[in-house]
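So this first bit is one chain, no partners, the form predicted alone, shown in structure tokens.
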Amino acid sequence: MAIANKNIIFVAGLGGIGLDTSREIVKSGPKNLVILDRIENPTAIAELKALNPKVTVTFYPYDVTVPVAETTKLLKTIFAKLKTVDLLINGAGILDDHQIERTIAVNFTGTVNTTTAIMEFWDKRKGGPGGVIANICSVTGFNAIYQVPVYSASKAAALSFTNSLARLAPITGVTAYSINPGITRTPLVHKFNSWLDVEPRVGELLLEHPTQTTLECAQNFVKAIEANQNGAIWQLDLGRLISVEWTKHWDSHI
């Protein structure tokens, strides 16, 4: 999918990875781009507005952990200014395996509560137009780091998900791929907390490992968007951006 004069919503979009990806996307002259993000952050919204003037970027106040019809509510003012989106990337996340519930909450369910509010708008059983959701998940999702087991499946049951949507495109006209970054060097890695603290120097012992900047992932996530594959599972690590095979399906006979 061609980013320019597209419609984009980008939840976090303020973030690591989600900022410096938020400025290639403007880059590449989508017509608007809205960001939705828990904090607010005047100055990168000025300066991803002076990136190029003839993008339309705007920004609201939201966290993923609210109930579901208070999302379709901030979507339905959206979509009456814009008429349409093309595409919405679900990018929050949190790395901290002390907060059980808001791990879960952030990582899985808000990525599951906004997907769901914009059924509402884009499911074609519903006249909608369809549409495309990217999904930021983890290599941890398919190659676990067992000291943060929380954090790890939170992300396996978001690439999961994205699966399964993958797999309804044909129902609902809604299509779906999983961007699942490697070691990137942003403040989410430095230091964060292992589950019962089995590891407490985990985010020391990670970045050990070789790395990409969050430049290097964001560049990649923009020909992840560009290539609009439903189905997807795109690892993006050391620079690269590769497709990953899923082994299995399990079709459904009910």
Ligand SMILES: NC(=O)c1ccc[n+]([C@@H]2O[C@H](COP(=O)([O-])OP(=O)(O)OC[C@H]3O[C@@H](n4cnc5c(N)ncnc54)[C@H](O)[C@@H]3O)[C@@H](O)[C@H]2O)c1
Contents of the next structure:
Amino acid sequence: MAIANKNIIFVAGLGGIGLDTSREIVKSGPKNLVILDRIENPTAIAELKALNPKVTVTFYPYDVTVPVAETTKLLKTIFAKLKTVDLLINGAGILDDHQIERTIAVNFTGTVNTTTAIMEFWDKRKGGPGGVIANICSVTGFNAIYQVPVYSASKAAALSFTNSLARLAPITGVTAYSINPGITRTPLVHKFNSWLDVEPRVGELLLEHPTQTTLECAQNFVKAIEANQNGAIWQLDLGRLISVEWTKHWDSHI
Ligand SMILES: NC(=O)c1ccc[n+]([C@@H]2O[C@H](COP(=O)([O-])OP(=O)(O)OC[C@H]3O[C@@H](n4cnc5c(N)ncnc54)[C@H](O)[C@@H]3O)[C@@H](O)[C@H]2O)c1
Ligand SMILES: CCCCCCO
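I've shown you the form predicted alone. Could you give me the structure of the form predicted in complex with this ligand?
Let's see the whole complex now, leading with the same chain.
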């Protein structure tokens, strides 16, 4: 998908990975970039507007843990303004294995609910035009950071959900792919709690190994958007963009 002249909704577009990705998206000249985020950062929004005055950048406060009906109401406002939306990026995530319910609510249920809500507007069975969904999951969805099993499992769940969305595309008209960053230096990764405190130094230990910058991640994120490959499992690690072949062990045959 060429980003130029498209309408993009970016949930969590102001975070560590999110803001650098928003910058790279804006540089590619979409018609509209609508950022939904729990954090408000008017300075960042102003910076994005200044980066490319041809792009209309708007912000709406949004918490992915709200009921689907509330998300639908917000989307109604956005669609009324934009008329069409080409891409939804679901990027919200927290990393704190002391917050079990919230981790699942944000990282998994939030992604599911936001996706479910936009189907009201996109599902071709309802006369919708279809659309594209990019879900930010994680390499931990492939192989866990086992000291944060709840976080890792929430990302595996989001990855599985995204893979299913892609298989459902012939029915819904909505395609999907996952964005799976490796360890990227953002506020999320500095200090965080391990499950039952099994490893209090988990963050410190991880950061002893090679990592990538948010800019490297963002530049590859844009390449994945441009590739627009339904069902792709993109690994964005150490500055590289890798298409992961998922090993099939079983098939439902339906
Ligand atoms: N940094 C990494 O190493 C890494 C690796 C793989 C995946 N990820 C994922 O990338 C995404 C961005 O993470 P980051 O590293 O930039 O961290 P970050 O903390 O800088 O960004 C997290 C983003 O999610 C938003 N968010 C959190 N809770 C929310 C809620 N309830 N509703 C709406 N938005 C909410 C935050 O406002 C922020 O924009 C997350 O989903 C994270 O799990 C990060
Ligand atoms: C340093 C730990 C980063 C964990 C986020 C991976 O999704």
